[in-house]
Each structure stands twice: as structure tokens, then as C-alpha cells.
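Next up: a single chain in C-alpha cells, the form predicted on its own.
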Amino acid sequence: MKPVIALVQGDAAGIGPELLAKLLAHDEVRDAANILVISDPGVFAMGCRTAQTDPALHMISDYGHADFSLGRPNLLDVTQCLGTSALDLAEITAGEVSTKAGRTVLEGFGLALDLAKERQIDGLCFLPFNKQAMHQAGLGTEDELQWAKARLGYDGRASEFNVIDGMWNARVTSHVPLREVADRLSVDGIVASIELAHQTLRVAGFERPRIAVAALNPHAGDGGAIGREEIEIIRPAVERAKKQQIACEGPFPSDTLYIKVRDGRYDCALSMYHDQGQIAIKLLGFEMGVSVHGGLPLPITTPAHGTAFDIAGLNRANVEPVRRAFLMAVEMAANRRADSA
């Protein structure tokens, strides 16, 4: 049986909506899974005529109504579904940040993880969100990923991984000031990100996944002489790793780190912060890129670049990342299905 995945509209200032649109014209998109979008009729209806594109949809108001026998797409209408007024496109400027465009992504989003929560789902594929949008509009937590976690009622461990063309960057630290990096360091709490770096690429269908982990500090410490992070906390915890028959290696040097991974040496590599992986991986190849939210209860992807505010409404934005992030949306969620079968 195919996996039930749902396709989350993305910020309605963006691209979002147009890629949505081409996304559902493949062929190969269409028969991969059981999909159900999640949005508001209105918007879809906007990135349609962007993408110049017109998929045939079957049109529902509650997920009880859900039907995909006949192989097509369910568009789930946010605005009937929870009771909400439609957004008002005439209040939406392209490229330009709406607090009703970041309303509309929560209810949204909220509705899809919802759904998750009652096993409705088995996969999240969410178009590009634009996180000032969703601030003014009440997110309330430094990102969506941690707003998922609250929204799922899910207390284990998450974070966000980067995968460009079979290369994984994980995280330690993701959106916090880089002042406090240092001080968020633990043995315990990198233990914690190899394991979890192992297990998501254990979903992503990696028998033994290779971890290369990264040092804090320029030439990895050298021996202590430019900090003691890599003798006191890293290393500790690689060695911790490995003895839970994690195979994982460092502390590496991150200006040398990425090209290990480029040449196939470790299938993944864990930062210490946000830009040390973001920087080189989206160097590697920012137009494939796709995020995956590794840990949650449900296999949660997107694709690594942003809303696009200069391109968006011209019918220029490149379907292939958001094309690669639903398509590790169904094979984590069948992989996961299968493992629990």
C-alpha cells in the first residue's frame, strides 16, 4: 500500500505555491504515494495560474471524505476544514511578508501534524515557509521544527538535517545566537545528536551510516592551544559513540570536513552550529538541497531554500528540490513502515 503523505502549502507571499502546482503535474510525483494537499483552495488556485499548470484534484472539506482510488491528488480546504476565512489575496503582495500569509502556513501545518498525531499520515512534505511571517503571527519558538515537536506532543530529541545529492549535514545547535554555542556544548548533548544522526539515516535507508563530526574551533583546537572544546567535550563524545557501535569519526577540522563527505568517505556530517554545515553544504549544491526534520514521529521534509521573495510570482522557481524532498517524504515513511511492520 502506497504511504499517505501530505503536501503542506508554503507562505502564500512565496513560491510555494507555484512549485506546489508543478510538483503535482509529474507523473512520477503522483503515483509515488497516497497525497494529500493541504491548503487553501484560493492559494492553490493563485500558484496554478503561475505555474501555468492545472492538476486535477479531488476537492474535500474533512479527511473522512478522503478518497484516492481513483489515483488523484485530495486537496484538504484549510479554511472549511477548520472553520477559518479564506485569505484574502488582494491583502497579499508578492514577495512581501504578511503576518495572514504566516496565519495561513500554521493553520496549515497545524492541521497536517494534527493528522499526524491521529495516524492519518505516514510523511510531511511542507513547501517553502517564511519564518518572519510566522513569528509575527504567533509561532512562539525559535523555528517550525520545534513548533512541530510542541504541536505533536513529542518530548525526544529533533533536529534539522541539510541532504544535497546523498551528502547529510546534521546539527548540535541549529537557530541560536553564535555567542552561545559554545556554552550549549555537552558530551551528553552530542552523544545524543550521533545517535540521532544514525537513526535518521537509518529511516533514510542507510545500512551503517559513516559520521564524520566536526570540531568547534579552527585547526580543530591544535591540541588545546585555541580551546579545549574538542579535547574536553567532542572527542569524549565520539569515543562515547563508538562504543554504542556508532561508526562515527572526529573531531575534524571544518574547513576540510565537507570534502570528505563530497568524496564519499562518511555518509554524513554533524556541525557544531548552524552555518558551519549550512555554508559548505548549500556550496555543494544549493539548488538540490532538501531539509529533513530527523526524529519527530513521522518523516518531515522540505526543500532547503527559502521563499524566493525576488523570483516570486514569475513562474521561475525550479521544481526539482521540492520534487527530491517529497520523494524522501515517501521512502522514509515506507522504510519507516516497514520497520515497524
Partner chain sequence: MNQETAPIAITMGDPCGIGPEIVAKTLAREAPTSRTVVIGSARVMENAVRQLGLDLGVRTVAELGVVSSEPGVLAVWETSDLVDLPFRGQVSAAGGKAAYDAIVEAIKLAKAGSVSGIVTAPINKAALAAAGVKYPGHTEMLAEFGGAERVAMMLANDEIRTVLVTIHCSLKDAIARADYPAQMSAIRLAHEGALALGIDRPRVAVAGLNPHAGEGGLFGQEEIEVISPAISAARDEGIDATGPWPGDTVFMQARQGRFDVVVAQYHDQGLIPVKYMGLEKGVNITLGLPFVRTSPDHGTAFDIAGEGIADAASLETALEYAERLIAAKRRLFKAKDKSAQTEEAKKWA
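So the form predicted on its own is up there; where is the form predicted in complex with its partner chain?
Only one chain is given; partner chains and other molecules are left out.
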């Protein structure tokens, strides 16, 4: 049986609704999985109007009524399911941050995560959210990954991966001041990050993912002359992970590491800090990239780009990154089910 993939509506003021409609117009997409669209039907219809498409759907108000035998995506009406009021589209302006739009996003995303917790869905792909709108609507956590962890009742290690053209990147530290990075590195923490990368890429279909671990200092510390973290922390972590039969190497000087990954000598880079990996990823073409939340009980993916407020409602958004994000969720969900079967 095909995996059930939830497609969660993005921010109503951005390009999400348009992309959702465009995505569902693809036969390849419709055939790839049992799709459960989780959306406010009014917002969904608005996206269809913008994209000038009208994909056939099976409308339901409760997941118990889901029926994939018809060969159509099911659309779960968030407002009916939760008994909330529909978003008044007259109050939404394309390209403007709206607290109400943020609330609708949280309702839909929350509903999807609840279904995931009940093991009703195998994977989740969401259209671009607007961070500010979500914060205004009461997100209450640093980002949607933390929010998802709390909602799923999952307190294990999870991390965001960036994927572009088969190049994966994960990071040991993320949104922290650069001066705190060195102090936050530990052998245990790096081993755990390597393990998480290994597991996540395995779920994504890599039999034995090859992981390249970045150094912290220029020239990987030049043998200890300009920094000792490579000798004291990173190398011991790599050695320990190797003993666990993980195909990892490093620490590599970060000014050439991403070239090795881009050229296919490794599948995944493990960066020590935010900008290290993001500089390379963004030069490669971030706008086509996919973000994967790895380590959670189910794969969660989303296009790496944002709500693109500047072109919202204009039918100019490129569906390709969403298509890639969706197919990644399908692949990971299928592999995970095969693994646990």
C-alpha cells in the first residue's frame, strides 16, 4: 500500500495555496502516495483560482471518512474537523503578514501532527509557513521543528537537513552566536549528530551514507597551530562514529569540504555552525532546495524557500521545489515502513 502523506496548507498570504494547487495537478504526484491535504477549503480554492487549476478531490470533515480507493487526494477540512471558523479571505492580503493566517497554519499543522501521533499518516510535507505570522499566532517555541516535537510528544534528537541536488547538509549547532559555537561542541554531541545524519539518510534511501565532517577552524586547525577543537573534539568523535560502522570522515577544512560533497565524493556534510554549510548550500541554489526534519517519528519535509510575499497571488511561483519536497517525504515514508515491516 502507498504511504499516506499529509500535505499541509502554507500561509494563506504567501505562495503556498497556489503551489498546493499546482502540485496536485501533477499525475506523478497524485499517483505517488495516498495524499491527505489538510487545509481550509476556502484557502485551497483561492490557491486553485490563482493557479488556474481545479484538481479533483474527495472532501472529508473527519479523518475517519478518508477514502483513498477513489484514486483522488482527500481534503480534510480543518475548520469542520476542529469546529473552528473559516478564514475570512477578505481579511487576507497577498504579501502581508496576518495573525489569522498564522492561526490557520497552526491549526492545520497541529491537526496533521496529531494524526501522525496516532500513526494515521506516514509522512508530512508542508507548504511555506510565515514565521512572523506563526509567532504572532502564538507559536511559543523557537521554530516549527521545536513546536512539532512538543506536539508529537517526542523529546529525542531531531535536526533540520538541507538537501539540494542530492547534496545533504546537517549542522551540529544552529541559531546561536558564533562565539558560543566552540564551547557547545562535545564529542558526544558530534557523535549524536553523525548518528542522526546516518539514520536520516538511510531513511532517505542511502544504504551506507558517506558523511564528511567539517572542521571548526581554518585549515582544520593546521595541526593544532590555529585551534585545537579538531584534535580534542571533532577527530575523536569521528573515530568513535567510525567504530559504529558509520561511513564518516573528517574533520575536513571547510573551504573545500562542500566541494567534495557537491562533487559526489560524500553524500552529506556535517557543519559545525550555521553559516559554514549555508554559504555553500545557498550558492548551489537554495531556492530549489528541500528542508528535511530528520530524527522525528515521521519524515517532515518542506521546500527551503519561504512564502515569497513579493510574488504571492500572481501565479508566478515555481512548483519544482515543492514537488521535490513532497517526493522526498514519500520516499522516506516508504523506506521507513519497509524498514519497520
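Under this definition, the rigid core comprises the largest set of C-alpha atoms superposing within 1.5 Å between the forms. Positions refer to the first chain, counted from 1. Computed from a prediction, not measured in an experiment: that's the story for all the values here.
Superposed on the core, the two forms barely differ at Gly205: its CA moves less than 2 Å between the two forms. For His274, a C-alpha deviation of 2 angstroms or more is recorded between the two forms after rigid-core alignment.
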